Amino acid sequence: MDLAGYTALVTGGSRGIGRAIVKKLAANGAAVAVNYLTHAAEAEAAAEEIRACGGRAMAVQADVGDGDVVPAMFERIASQLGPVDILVNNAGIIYLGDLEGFDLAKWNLMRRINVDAVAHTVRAAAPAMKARGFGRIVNLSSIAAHGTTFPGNTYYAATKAEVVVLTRRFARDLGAFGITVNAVAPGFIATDMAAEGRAPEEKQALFDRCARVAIAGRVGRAEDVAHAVAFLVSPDSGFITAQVLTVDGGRMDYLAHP
């Protein structure tokens, strides 16, 4: 999976999920944005790592789910490093709700990073893609959007439900220009946001449960999902394109009738 010469944007790639694709898309040598919202020092942080190598990478702070500011963000990026070849839309929250606890407002704000700003750095790549006649595109969804029983993921599954749509929207849309829009639909992966407010004991006690309902018997690693980006974002997966790619370690809690 050479990239070599390549220019990736990994959005929200200060830490987390982020974070282990921005070191595995730099180690298979491309320039990489570590795109921020907030997490300042840590996207400096990862940036100067892949420098400390001989690598490329610039970190870059943008509200992704503005669509004025996005478009700058790539003019940035593509002045420092090149124009984007790979994006990959990782950026989003979550906020735990069902439909007793139903939150108008979180929803909201959900949807703003987790739907609209696949939109609008989608809009803001493609014309440069186009013009190279390449480009690769992964999106983050969830196995929520597959519907699984975990409790209080409702509305956080419908915002990622809606990443799935996109992504074969737009793969139908880029496809004659070379461009390639896929998906990837992490498990339970073991990352601070996963075990953010809980207890040591809360934080066993979930990781403990979802390993149970997993083939694989563990919990995900962020690594596991930065190998499955990487596979789609090499350019020898020209050929894969409106996939969704689960990487859940073979969960066993899905929704179905009986």
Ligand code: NAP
Second form
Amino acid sequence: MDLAGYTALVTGGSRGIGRAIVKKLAANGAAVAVNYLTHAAEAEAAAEEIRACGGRAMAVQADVGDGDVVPAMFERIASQLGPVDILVNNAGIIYLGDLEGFDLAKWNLMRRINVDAVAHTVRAAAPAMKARGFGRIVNLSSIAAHGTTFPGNTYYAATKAEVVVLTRRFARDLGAFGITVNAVAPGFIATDMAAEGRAPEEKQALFDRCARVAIAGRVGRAEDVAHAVAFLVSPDSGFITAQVLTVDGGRMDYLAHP
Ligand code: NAP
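Follow the form predicted alone with the form predicted together with this ligand, if you could.
Below: every chain and molecule of the assembly, starting with the one above.
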């Protein structure tokens, strides 16, 4: 797919899935803004890698959970790369916990980034997208939102279910302006987040378990998700909106009947 002439913003593009999305969109010709929170060197390196190959890219620091700073990030991107045509809401965090013993204050902290940020960025992106009659928005949900048996995901899953609802509602709000809004729901992807909050000795057992419960027989790679995002942001995907594309290698461990 040819994304030449389009400007993309990937939130949380410094590491993991976001970094793979940055690479993929740039390889397809998009100018890419690599948003980050704390990992400046990684974000700068991702942008530099693109520029070294003749592409256009910038690293841009902003806490996407803070609605006061998000509009300024869009202005900075517009002045350097052009207005954002493609928005990928990838930034996210996880705090583990199931029914009991979970500090509910952490739920709000997760929500701030996993959910509120989606509203902040879509609100900031929409006016310019509407004016041009084109936009592609992809939000990162998770198969946790579908309801897997994976332990520790209860409250995180709830934030990712909210992402699905916002995706469908925003698709409805923006559809008449040539803007599509979709979500991708990854399964278990080998990134820093995948092992977050787990003891090192738990990590291999976790990877083995997740490989076992996927039809594909392996855990996911960040590139698997990037491929799905690139498909949804293509100019040719204009008739696909309000959808959730699951990228999980065929997970078989759902709580209720799949
Ligand atoms: P990760 O490796 O932990 O990377 C998280 C990224 O989010 C980093 O680039 C981080 O930036 C950024 N970030 C965190 N808080 C931010 C904030 N307030 N403002 C801006 N950026 C912020 O995570 P990942 O595994 O790649 O996950 C990416 C997305 O996929 C998340 O939404 C996650 O929920 C979702 N997902 C992941 C999996 C999985 O198995 N890994 C499965 C399903 C869904 P810094 O590095 O600069 O701090």
